[in-house]
Amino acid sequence: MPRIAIIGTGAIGGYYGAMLAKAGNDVHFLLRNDYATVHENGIRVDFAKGENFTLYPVNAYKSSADIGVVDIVLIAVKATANDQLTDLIKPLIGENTWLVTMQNGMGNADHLAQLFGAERVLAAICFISLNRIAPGHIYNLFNGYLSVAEFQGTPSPRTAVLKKLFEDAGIKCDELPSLDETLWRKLCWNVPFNGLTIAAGGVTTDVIVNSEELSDLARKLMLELQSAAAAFGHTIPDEFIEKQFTLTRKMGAYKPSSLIDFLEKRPVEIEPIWGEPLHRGTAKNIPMPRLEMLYRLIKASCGKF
C-alpha cells in the first residue's frame, strides 16, 4: 500500500484525500488554518447526489517534516502558492516518490519538473465541482472524473497504478496519452466559466449558461482555445465544447474556485488559467482577442489583492 501525502487540504485535496483514506489507503494531510478543526472533527464530505460521510480520525499534520517520506504526493495547493512548493515537498521526497499535481491551469507540472526532476512528475486533472463550505467541510455538487497523465511521454505502468488507486476509491478515472491535450481541454471550462463569473460581476455559472450574450462569449473563448490546442497538435472536437455547457447546466448556481477567491479577496490563479494559454497560443500566431481581453480584465479586477 503506498504512503500518500496531500499538500493543500482544501476542496480538491480534502475531497480526493478523504475518498482515498475512506477506501483504506494510508493518507496523510498537510493542513494550516483548518488543522484544529480537522484534527478534532475529521473531514466531512457532503454530496448533492450520494451518501455523505465523515473521515475520522484524520492523519493531520502542520508540517511536511512531520509527515516524512511518502510514495505519492498529491499537490492540491493553489498555483498562487507555487513559490512555496520547495519547502512543502522536499521533506516528503524519497528515491522513488511520485509528484502528482492536481492544480488548475498550465505550467504547474513544468514548475515541479524544474524543482524536482521531470521523471517524478505526473498530473491528475480534476473535472468536478467541489466547494469547501467550512473548515474541514467539503460539498460535492457534481461528481465528475479524473484524467491522469505523465508529464512526459505516454501512459506508463505507474499511470495505470494511479488510475486503479483512484478507481478503487470510487472515483471515475481515465488515462490520457497527452498531458498537454488534457490541460487544453480542462481550460475549455476553466477559462470561460472561472473568468466570466468574475468579469460579469461575481455571478454563478448558471447565469453564464442562461445568458445568450455570456454563453456566446464563453463559446467563442472555447473556440480560441480549440485553435490554440490544434496549433500544438491536439484536436478538441466541437462536441466536447458543447458538452461543457451541458455539464455546467447540471451544476446549478455554482461558484467556481476563482470566483470564490475573488469574492474573498484572495489571490486568483490568473497566470496558469488565463495568462499561460494566452502566451502559448499567441506564440503560435493564433489570434486570441477575447482571451486577451478577459485576461486583462481579471488582472485589473484582482490587482488590488
Contents of the next structure:
There are 2 protein chains.
Amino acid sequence: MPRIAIIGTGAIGGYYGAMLAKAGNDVHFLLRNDYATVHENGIRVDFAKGENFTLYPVNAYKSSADIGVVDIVLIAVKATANDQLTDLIKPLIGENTWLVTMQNGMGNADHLAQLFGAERVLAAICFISLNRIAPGHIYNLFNGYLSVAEFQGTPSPRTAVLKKLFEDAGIKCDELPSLDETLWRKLCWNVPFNGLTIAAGGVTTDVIVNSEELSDLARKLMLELQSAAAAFGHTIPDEFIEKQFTLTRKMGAYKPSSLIDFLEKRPVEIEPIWGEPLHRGTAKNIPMPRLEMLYRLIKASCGKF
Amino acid sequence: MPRIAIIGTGAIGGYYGAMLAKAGNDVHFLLRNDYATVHENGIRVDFAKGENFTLYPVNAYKSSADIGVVDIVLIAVKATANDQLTDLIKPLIGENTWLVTMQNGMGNADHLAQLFGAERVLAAICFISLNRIAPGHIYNLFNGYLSVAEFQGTPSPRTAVLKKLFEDAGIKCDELPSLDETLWRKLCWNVPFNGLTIAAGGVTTDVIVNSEELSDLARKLMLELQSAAAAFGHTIPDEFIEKQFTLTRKMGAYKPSSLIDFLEKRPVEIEPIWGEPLHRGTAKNIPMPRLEMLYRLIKASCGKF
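Mind pulling up the form predicted together with a further copy of the same chain next to the form predicted alone we just looked at?
To see the whole picture, the full complex is given below, headed by that same chain.
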C-alpha cells in the first residue's frame, strides 16, 4: 500500500485525503493552523448530495519531517505558497516519490519540476466545488471529477495507478493525454468565474450565469483562452465552453475559492489563474484584451499596485 | 442682468453658482438635503490653489416654483436624477429661457432637448476636480476650465454670452465648435478614471497613473473612445490623450465623483459615462471590448444585475 502525504489540508487536500483514508489508504496530513482541531476532532466532510462522514482519528502532523519519506505527495497548498514548497516537500522525498500537484491554475507543475526534477511530477486537476467552512470541516457543494496527467507526456503506468487509487476511494477520475490542455480547459472555468465574481464587486456565480451581459463577458473570456490554447495545439471545443455554463447553473450561489480568499483578505492565486495564461497567450500574439483587463483589475483590487 | 437658476447644488452647481454670485450675478439655488445648512451658513468654497471664500447670504430655495422664471438654468443634478427634470425645470421656463447642462457624460443634452425642445439647450462641460466635502462645503482640488457649446451647431451669440458670464466670474472658459466632440473628449478622462478607480476595488487616481499596467489599460480605453469618436467625424488627437495623464498626475490621490458615489452607495452615473458611448460606438461597429467589460463590471458592482 502506497504511503501518501497531503501537503496543505484545506478544502482540496482535506477532502481528497479524507476520501482516500476512508477507503483504507495510508494517508498522512500536514497541517498548520488547523492542526489542533483536526487532531482532536478529525476531518468532517459534508455533501450537498451524498453521505456525510467524519475521518477520525487523522494522521495529522505539524511538519513534513515528522511524516518522513512517502510514495505519493499530493500537493494542495495555495499556489501563493509555492515559494515554501522546497522546505515542505524535501523531507518527504525518497528515490521514487511521485509529486502530484492538485493546485489551481498554470505553472505549478513547472515549478515543482524546477525544484525536484520533471520526472517526479504529475498533476491531478480537480473539477469540483468544495468550501472549507471551518477548520477541519469541508463542504462538498458540487461533485465533479478528477483528471490525472503526467507533467510531461501521455498517460503512463503511474497515471493508471493514481486513477485506480482515486476510483477505489469513490472519486470519479480520468487520465488525460495532456496536462497542458487540461489546464487550459480548467481555466475556462476559473478565469471567468473566479475572476468576474471578484471584479464585479464580490458576487456569487449565479449572478453571472443569470445575467446575459455577464455570461457573454464570461464566454468572451473563454474564447480568448480557446484561441490561446489553440496556439499551443490544444483544441477546446465550443461545446466544452457551453458546458461550463450548464455546470455552473447547477452550483447555485457559489463563491469560488479566489473570491473567498479575496473577501477574507488572504492571498489570491493571481499569477497561476490569470497571469500565466495571459503571458503564454500574448507570447503567441493572441489578442486577450479581456483577460489582460481582468488580470490587472484583480491585481489592483488585491492591492498589488 | 440675467436671472440664473442652479438646479442641483452639489459640487458642480454649488461651485459655479457661488463663483457667479460672488461676481455679482443674480443667482438662485435649488437645494434639497443641504437647504438648511446653506440657508444658515452659505456656500463655502475652499481651494487647493486659490483664495477660499464663503458666499453668504445665498438665495436658497426648496422648490423651483419658488424661484420662478429665469433666463438661464444651469443644470447640475446627477444624470441619475434625469427623470425628475421635467418637474424641476418647468416652473423656471419663460419664452427665451436657456437650459445649460453641466452634467457628466453623454445623452443629457439630448434628454433636455426631448423634454423642452432642442432650441433651448446648451451645454457647459466642466474640466475640473471638485469634491463636496460636507453640506454646502466644496473643495476645489484642481482648477481646469469650462467649455460651452450649443446642443446643435457651432458657437453662437448665446455661447459668447455664457463665455463672458463665466470669464467675468474668474472661470476659464472656451466656446466649442461641437458639443458631441467635447463630450467624447471629456469621456477620455471619465471613462477610465471614474471607471477604473471603481473596478480596481476603490483606488484613487494616483494608483492608476503610477502603475504602468493600469495606465496602459486607461490608455487603451481612451483609444477605444478615440476610434468611436472618429466614426462620428470627431478627431481626438493622441496628444490630447497623453495630456489626460499629465493632468491627472497633478491631481494626486483624487477620488472621481463616481467613485465617491459608489463608495457612499449613491446611484452612479453608469449610462451617461459608460453605457451611452458604448452603445454609440458599437452601433458604428467600433470594437470596444474594454469599455464593454468596464460598463458591465461597474453595473454588476452597483448591484444592477
